[in-house]
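Taking the form predicted alone, here's one chain by itself in structure tokens.
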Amino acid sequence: MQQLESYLNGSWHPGSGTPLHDPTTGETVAECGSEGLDLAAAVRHGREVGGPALRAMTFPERAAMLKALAGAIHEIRDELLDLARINGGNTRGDGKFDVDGATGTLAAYASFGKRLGDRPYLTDGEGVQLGRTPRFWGRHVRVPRPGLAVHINAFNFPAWGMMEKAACAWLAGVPVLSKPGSNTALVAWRIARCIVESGLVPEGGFQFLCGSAGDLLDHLGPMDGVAFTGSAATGLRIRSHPNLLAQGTRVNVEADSINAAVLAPDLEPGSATWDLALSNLATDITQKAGQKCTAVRRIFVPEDLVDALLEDLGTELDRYRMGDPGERDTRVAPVAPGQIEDVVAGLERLKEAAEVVRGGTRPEGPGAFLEPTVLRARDAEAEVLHSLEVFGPVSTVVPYSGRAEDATRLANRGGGGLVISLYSDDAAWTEAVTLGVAPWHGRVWIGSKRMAEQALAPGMVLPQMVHGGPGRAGGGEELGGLRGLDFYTQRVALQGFQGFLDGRFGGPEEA
């Protein structure tokens, strides 16, 4: 069995006691564990170490070591995504979907670094007259603190959680310590082995936690950044754990997310807008058995087009066949270890306002599986629909009235989410539901006929574009091209004499 290793200070430091599961035989495939390990100095090692030699790298430097690691994890590929299959229960294509992701995100980061240029800072803006003449002159840029990132990742996507957080604050200049979710460590490991034996990041700039997390929280500073994805429970000890409220330590939450998608009325069966949808809403309830946090909850549809919408979702999961993820042609593999109780209570909670129409068993036999479930809500206004957060291939189908009014209050119920997905082609509904819900939502992505050919899926989160979200997904904001590097950076306003602050700290606005 194998025992995975943390690498802290220098060195790899074997551990055990947690125990990793292959969720489709139940077999444990591996083990690790961080007990006896010494944080404070991980946390000393970062910022005395690593800091400063990421710090003497210039943007274009930064961004080619991003470059080399996404291609040094792209050829461990085939590797990763049979690990990803025996400790995530992935299939071939929810593999790819992870580990394609965290080597399409260093690429990104790596092409936007490249344009910034030697300087030791982000321009921020316009400079600024401040006196009578421009003589007295404002400029805002950013520099890189300091200080260490601390990552706490998901269990969902081991690779590409990791390396998106890792590619904003290398790039930023910062170090990073990142810990996995442990119960699927097993392909964030081999990327950590992967990324100390390429030699690229300076001694010091990574650092890998395999287990809990144990006291780290308590050596952080005020210079410090402690990012974590997970749900909204462990992230409000983090946000209120003591230390870091005394130091000031910036903390970013991805936290849980009851995203919804709208049908308009305008839309007709048979439509490309409609088509769009389907197939979209068969992807999220089935893609990564479910567990994504972009994936649809909430299904809203007008009420004279839910029997339908039903029908030919229906037909559309009939496509998508559930079994072994080792299969070439299985689409929907078991949810990830430890995690199918949580599904099947979530399931029968939601129960108590909605009926299964479609799926909702769990079939005899090893393996952590949950056939693709849609459910019809009863009545629309039941707390638990808007409240709970069933994390597996588990989707509602809500009817409303199909005014955008109604479309916008009904979704906002979700208290806060990640990503919302509307469908229509009726212009004047689609702007009233998007200014509706954008306060409430970090995405709001819109289907029409116009774009239904070329349009990535909803659930696909782009290093351009920000993902995070308001209030319950935890209110946090990761990527978003170069907005990515404000978490690592401290704007300071310079003001002074025009031509020291143009020559000295001018340049090129951000791309």
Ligand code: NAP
Second form
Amino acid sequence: MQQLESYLNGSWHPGSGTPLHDPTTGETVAECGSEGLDLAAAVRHGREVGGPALRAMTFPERAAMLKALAGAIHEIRDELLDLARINGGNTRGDGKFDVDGATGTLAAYASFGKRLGDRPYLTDGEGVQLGRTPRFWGRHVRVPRPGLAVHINAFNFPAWGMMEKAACAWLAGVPVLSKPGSNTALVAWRIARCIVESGLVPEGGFQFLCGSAGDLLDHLGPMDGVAFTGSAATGLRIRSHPNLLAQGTRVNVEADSINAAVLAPDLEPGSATWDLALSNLATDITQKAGQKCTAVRRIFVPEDLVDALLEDLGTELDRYRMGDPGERDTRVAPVAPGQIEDVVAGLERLKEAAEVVRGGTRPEGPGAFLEPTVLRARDAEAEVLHSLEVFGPVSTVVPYSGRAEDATRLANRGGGGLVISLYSDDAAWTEAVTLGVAPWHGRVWIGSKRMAEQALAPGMVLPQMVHGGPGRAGGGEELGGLRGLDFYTQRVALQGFQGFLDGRFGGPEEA
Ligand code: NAP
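For the form predicted together with the ligand instead of the form predicted alone, what are the coordinates?
Full complex below, order starting with the chain above.
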């Protein structure tokens, strides 16, 4: 049995005890584990060896490193897509979404970084006069925090999850210790090998923990940060970790989200905006077997459009064949290892408030498959619809009045979401709903016939735009161009003589 290694303190350490499975066949494909690893020493190694080496590089040098890493990972793309199939059950398309997302995000941060000057800080706004004359002056700047970035990732995006976080930390000049979700760690482990073998990241700038987090969080201090992606329950455990609270360690939580799509009453079946909605809904239900944090769970549809939507969505979903992810025409793969029982149990709970109108069954034979499933809610107010994330190819159509205020109220019952998509060609309706849902969502995706041809689907997280959401979605924020560096830097107010501050800490604001 292949034992995946952790890379800590400058060397590789094989681990065992946690089996990794192929969700298509149920076979065990590797194992990992973190027992006996010295995580206190790894934290020190990152802080004391990796941090100074990264901070000695300029922004453009770190940007060049990101670009070269994107290239190195792209070179092993086919191998990664195979591993994503073997351990994640990913179709080639699903694997690409993850792997190309990882290299694309690295490349994007390389391009953001090369525009920054070769100075050891980022400017933050204009200077401001504080005294009677401009001699007493103030400026804000952001400087890298001399700590370790601990990245704890979910099972569903082993490549993108690891690299989108690392890109921001590295560009800021902060070393990374990355821990993937154990059950799909194979892809992350192969990328970790690629990063270390490439020699591109200075020693200590990248460490990899394959297995449980053990006592890692006990060793963190005030300059360290934990960026976590995963379930709300684990997020709560990490957020309330006594040492992190006592030390004031930064914590960013990206958790689950009951994402919504809202169709407006002006939509006409067959229109460009209607077709855009159908295509995005079908993608969200089927892509990565519905195991995207941004996938739509609730589809709000005006009552008089529900029958037409269900019929057209059914036709659209018929085009997606479920099966072995290794076969070329398969579009719907099994859910990741260890997930199917939760998905089926969640579906049973949704049935308390909704009827299954399509799918809902598990095919005979091995494999963690569930047919793409659409439900129709009996009661739009039922609590379970707005609180339970069924992390699989499952979505519920919820009839509503079509009024902007009802759409807003129902969507916001998700308690805080990552993304909400709106479909309308009525600007007044769209503006009212956008403003109503904006405080409760990290991203509002506004679909209309004017952008339909060029639009990237709402489930796609783009490095230029912030990712994260309030409340239930964890309250975190990642990416968003250079905003993604905020977590890894300290904003500091400098007050003093204008000539000194503008001369030493001035410069144009970053884009
Ligand atoms: P999870 O069970 O919460 O695990 C997430 C990560 O936390 C894993 O690496 C896990 O390690 C680790 N972990 C578990 N207990 C821990 C502890 N006490 N201390 C430190 N680390 C701990 O979540 P998951 O099942 O992997 O992910 C699915 C969830 O993630 C879904 O709800 C989905 O919506 C959400 N998600 C959100 C986003 C987003 O960007 N907002 C993106 C993707 C997924 P082990 O694997 O070793 O247990």
